[in-house]
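Just one chain follows, in the form predicted on its own, and it is written as structure tokens.
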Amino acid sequence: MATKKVVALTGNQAAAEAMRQINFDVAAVYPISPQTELMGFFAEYVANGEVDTDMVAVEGEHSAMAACIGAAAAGARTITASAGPGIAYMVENLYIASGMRLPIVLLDVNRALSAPLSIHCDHADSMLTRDTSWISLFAENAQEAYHHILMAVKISEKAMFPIIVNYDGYIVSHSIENVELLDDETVQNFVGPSGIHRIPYPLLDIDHPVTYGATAQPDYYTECKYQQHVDFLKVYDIVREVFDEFAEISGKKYDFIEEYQTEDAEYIGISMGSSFGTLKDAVDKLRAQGKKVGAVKITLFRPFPRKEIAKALSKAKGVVVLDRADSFDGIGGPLFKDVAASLSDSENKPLLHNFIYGLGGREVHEEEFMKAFERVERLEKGIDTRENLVEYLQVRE
């Protein structure tokens, strides 16, 4: 077991500390709130000579990911970070990075998308990335952000897919909490050494030349994507393997989902990110009233943990699916559709209802989640009726 110390840190400071301990070869950076201070903290480590990282200041987020693609293809251990509109700007290159099977770490400090302009948190930016073939983890707090970044490097390099670590802007990124840090030596041993032979086909291995960025005509493009599809399904086993390895050094066991009081729950709420603590508080208050309710947190968002979700909901009568983003498609938010698809082969068919909450950083309280549980119970019992599968919490009258 590693040597540990507890330090009061913001989420961005905890993320920067993880980056320092990993000692990435290349960090391509461009400022955007609420991510800006993250790379500012890391820049101090670079300036003080505490890391060997080449920190590349680029002219925009599209260029940041382009720089990461080139560096990763050359064999460098590579990271970048962004938020909101910055994620939107780099989306084109996200597809390129995953299609080339490059191990890159991206930290998404979640931020809403315009219009209207908001620099505060929701998950709209993460939802832009959900079909890009990037592995995606959601952290609830600074501790998880720190842990997820350490694991992300190993997951990405084992799977040969890029990976996103999401944590909520301002709510996690700028709030101070106690974070248990591992010692540097343990982290270095866990992530392993860098170097171009860390990936199977490095661009700078001139004794074994390779091509990156080739064109695939219609007679071969499908086969390329099929191979990517098949290999992405292998990510489940790799993530679980790394989670188990990390538990051995940290004492913290992660899983694809986290369940809270679901064993006998008739109604279960599902959320991602920082709101899970509030959701658990709502469950506790309803339990005190004699209600059989529970909660599930999604940690692994891509690939989606459909089997685990189906098992967790196998006895539920009703499900509250909480989305911090709206798809504007008349069906429901992205998480809602993922949960619904996960139950397609399940014998149990609970009533599913979608609630949009927390957009643009609006604070959410347990009373609002309690109302969502009450609404689903009334729908399931036939007391209430509905015209749509989705409704908004927190709308002022």
Second form
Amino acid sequence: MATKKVVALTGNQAAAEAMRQINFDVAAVYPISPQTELMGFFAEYVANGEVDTDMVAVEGEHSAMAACIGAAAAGARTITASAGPGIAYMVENLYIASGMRLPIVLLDVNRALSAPLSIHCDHADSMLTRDTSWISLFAENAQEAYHHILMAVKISEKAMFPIIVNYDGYIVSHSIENVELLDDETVQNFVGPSGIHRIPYPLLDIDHPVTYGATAQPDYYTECKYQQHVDFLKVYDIVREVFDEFAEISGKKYDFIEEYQTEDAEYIGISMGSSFGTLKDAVDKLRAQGKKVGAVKITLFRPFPRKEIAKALSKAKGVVVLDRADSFDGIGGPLFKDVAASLSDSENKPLLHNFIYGLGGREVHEEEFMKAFERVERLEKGIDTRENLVEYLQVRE
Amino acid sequence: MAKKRPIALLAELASNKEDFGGMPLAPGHRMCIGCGIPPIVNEVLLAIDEPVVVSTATGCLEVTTGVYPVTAWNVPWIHVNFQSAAAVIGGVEAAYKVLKKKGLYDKEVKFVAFGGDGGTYDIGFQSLSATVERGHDFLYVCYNNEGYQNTGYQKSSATPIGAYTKTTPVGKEKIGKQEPRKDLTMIMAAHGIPYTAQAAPHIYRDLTKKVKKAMSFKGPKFINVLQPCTLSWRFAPEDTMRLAKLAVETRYWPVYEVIDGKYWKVNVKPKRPKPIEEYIAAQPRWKHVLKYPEIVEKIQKEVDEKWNHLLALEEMSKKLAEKEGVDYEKLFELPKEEN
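Switching conditions: you have the form predicted on its own, so give me the form predicted in complex with the partner chain.
Whole complex next, starting from this chain.
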């Protein structure tokens, strides 16, 4: 039986604790705010022999992911962590990791992209990863970050795809919360032992030499990508399976999305990450005013939970899609387009409107989300009109 | 058992690897006729007794040997991209180390990375320098064909001054590449790693001895091998080894080794060095400079200065060894069991 204890931890401390309990074989990392603190905590575990991990302190994020690919292909349980520009720098290798079907865990402590330089939170970095065929989870708080990392190892190894765990820079990474921790033994039993034969074709199986990273000409490239496409669709079931298994040891049952007051909601807001709590506060305040509103949080960002979203919005009149990154494309943010595409087969076609918020660490308050709900209601009722599908929520005039 | 020669012939090395069909890199790959890369790769890998895992940078070697769904590699092999051959093998080696420490793996394995000069001197240099600095136990071999030959011959920082490439054409105002080549071997030696060397494929006994010597050290090792490119340097395919020989005989490509970044030894000292013109004239990519005595003079000056610098380093090493009470000659010998 799992024993649990509640400890006050920052998001980065909780993540480091998960890494310690899993006892990864290899961690190839390069410092970047707001991830630096996490690696500092973990380096202490390494220095004190509390983990067996070989921490490879590389010279940049591109090499961090290259070393992770080498380590994972060799047969080691492998992790890295980064943020913002660091994620941008490793993008080339993200495609290679998933194309080689390697289980690797990447912690993205979400940070804005330059220019202008900002070390603070938004989701622009994660949006660079959305087409990379990495599984992607968004944690709302330190507790979820801790849980997601434990589940990520298992999901990744079952699916043979790499996985990203996102948690918001500073807002989650540096804020102290109560976090319920599982005991080491429970975690280790849950993730299972390491060893090269966790994967089908380890490089270190020298009696069976394999070639990783071949060239494919036009006669085979499509078939390689199609296999990847087909297998990535199988990730839904694998994630569900692991979520169920995790509920058994932790008592916490995750779903692809989390719904709040959506049952009878006419207007629904959708967000990812730490802003969901603020969104729920906005819902509570509007409910108190008699408005039928609700909220949806995306937990599984890739593959996108399109069926669950369609179901959650099947009775809505209007939807507030909250993007913490802009696509600068005349349509809307990445999440907005994902939500819109998810409704392709829906009979109900709610009015969708996109709001860009929280860029570069801009603080977000429930009043702003309440305004977004109000705007969508007015658009839906024909009181307001719109020039664009996307608006900025928090610009100082 | 027949008495082993001090250094095995290539055929003898190959005969020890029957389980690989004789060659770590099997025939049937798609490299050009006359290319020096396959002999370099096989000479290097055959000189290593233990099983190896190999990583390779994008380039000629990579695109011609692992073309889905076939592979010429009889050893575990990984290619990630152009700039990461070193970082990748560092990751593999880290995995090996930790799995052994955890008692989850018990084989003895060696690690080798191959890259062309583009993937080594240029785009992969940061990754190479850092992997070496971190002290991973691996050998990096650069097959240096002095340009981006896989993409049709553009200049790299290994391209010599005056040479034609597609990005340094011979025009009215500029005659080929304007800058001298980067001396990467010197830079690698400056990392203070256990073993650094320059070699040429035609002196394969020197190359295989260097590989064996390199593998006797724990930590990062680097060998830079000149690889005359029949396609881009535009000489006949049967002349690859002749070109390599000329490069050594003109002192254009000194063959030497460095231990701990401080003991230097020049392995081949041509008694009557040939003039650089002879080497240049054999390469249509470069021979236009013979019309410009001032460029030839510059090239000869670079060659002479580097040669004299090397000899001075060698002299200095001997004095240093004496001062430290170290047997200079013995430093460069193979360990007993290899003899």
